[in-house]
Amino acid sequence: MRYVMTVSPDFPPGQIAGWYIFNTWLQRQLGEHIHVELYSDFEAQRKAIREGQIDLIYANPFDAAMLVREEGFTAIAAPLSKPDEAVIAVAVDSPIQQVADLKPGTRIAATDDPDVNLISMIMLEPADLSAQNTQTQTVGTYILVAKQVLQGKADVGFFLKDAFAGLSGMIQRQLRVLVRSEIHVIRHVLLVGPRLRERHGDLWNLLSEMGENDKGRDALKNLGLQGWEMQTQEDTEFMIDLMDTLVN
């Protein structure tokens, strides 16, 4: 049988090759044919999920709720020591020095990354800002978020911390971090779909031991990961409940 793996569209572009290396390693270890299918945006990926086309996914925390509760996916692992954090940045010469300086009508540049946008909007609450009194421009990538800010088309930009760190040095030098989140427990998670569920135990064992051999360590390095922290369904449900609390 041919299976399909995908990755949340918010991963840094520099890690594309890393996911193909990981997939090659995984196919050899499992003895299964797994195809990597990457999507340019969340809506296209969610459509493929709803149509039953995805068997293995490195999902953002927001989509994990839908995958587990509506599509029958189960958790395997989360990246070790790599929580999802958000960064709000302004142009380096912006007069805005702190969140309290922001006013109603603030122009926001963001991707359609749901957990980053949720966390970032929570960080704007001290300025009494919300979706109702701000203007959000949604663009396709974090590079375009930076471009909107640097061109003066947005006052602030919302970034996934890892994506911000992955921007070129030239772009980073033109931006200034206004605030960054420190939630620690919200993370991407690797989930397996119903068609691949019979290999759940094999996947668990392989990932838990991935750092114990040279090829596994090399694949992890290409993903920018130290290793995997194995996840029970209870671990994932806890994170989903936390996301629900933040939303409400």
Given for the second form:
Amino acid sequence: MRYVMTVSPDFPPGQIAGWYIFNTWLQRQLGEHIHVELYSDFEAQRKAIREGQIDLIYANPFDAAMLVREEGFTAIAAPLSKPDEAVIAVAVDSPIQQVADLKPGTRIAATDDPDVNLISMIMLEPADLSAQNTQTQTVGTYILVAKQVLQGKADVGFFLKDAFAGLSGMIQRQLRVLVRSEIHVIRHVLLVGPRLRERHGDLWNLLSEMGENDKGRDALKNLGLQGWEMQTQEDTEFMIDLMDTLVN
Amino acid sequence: MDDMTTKDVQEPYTKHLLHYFDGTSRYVLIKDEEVPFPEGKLIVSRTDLQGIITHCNQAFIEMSGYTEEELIGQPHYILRHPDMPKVAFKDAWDTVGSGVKWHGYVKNLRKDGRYYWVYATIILNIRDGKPVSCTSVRRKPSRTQVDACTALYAKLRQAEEE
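Starting from the form predicted on its own, produce the coordinates for the form predicted in complex with the partner chain.
What follows is the entire complex, opening with the chain shown before.
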């Protein structure tokens, strides 16, 4: 059987090759034919999931509830020491010094990354801000988020912490972090679809031992990961419950 | 649950007797001093269906002033502040018990007698179609809402005492 693997569209563009290298490693280890299908946005990926086209996914935590509770996916691993944290930044010379300084009508620049946007909006709640009294400009990349802020087209920008850290030094010096999340438990998760479930045990063993050989370590390095933390279904259910409390 | 004592709470404080829904009671020592909710953090805990704490994160430990060992196995009402009206907790448990997510602003009592405000959300955790536990997540509230709730809860408390 030919299986399909996909990756949450918010992965850093520099890691596209890393996912193909991971897939080559996985196919050899598992002895299965797996095709990598990448989607440019979350909606296109969700449509493919709903149509039953996906067997293995490195999923955004925002989509984990739908995948596990509606589409029958099971948890297998999460990236080691790599939680999804958000950063809200302003231009370095902005008069905004703290979240409480923000007022209704605040202009936000953001990508379509759903968990970063959720966490970031929660961090604006203490200023009585919500989707109803702010203006969000959705752009394609975090570099464009930074540009919107630096060009004065947005008052604040929402960033994935790792993406913010990956901005060039020149751009970072023109931005100032207003607030950063420290949630620790929201993170991407590798999930196995119903068709691939009979190989769940083999996948578990392969991924848990991935860092113990050179080829596995190289594949991890290309993904920007230290390793995998193996997940029980309850680990992922716990994160889904937590996400559920955050979605109004 | 043991009464709060001067071992943990420095003067000045006021002393109150709290009666809980399960028939127990304890003396709490209250200081009129707020500890601000930290930016960017979430307080996360899980209880069993009887409200006994089974899991808490580091932010919960830091804000409550208790150690993890002191929290696990205790009823969640260890954090109850006497300024909170009973009706708020009844509404929360009735709502969650019926399987509906509950949101509300809560003034919590720390081990050292100080307090902190949170915007809390509680959900019932369902596994294999059955309720097994509750997850509660608290986040930084807006000051406008805290001020409104301070006034509202004072009125509700007054009505409960009459």
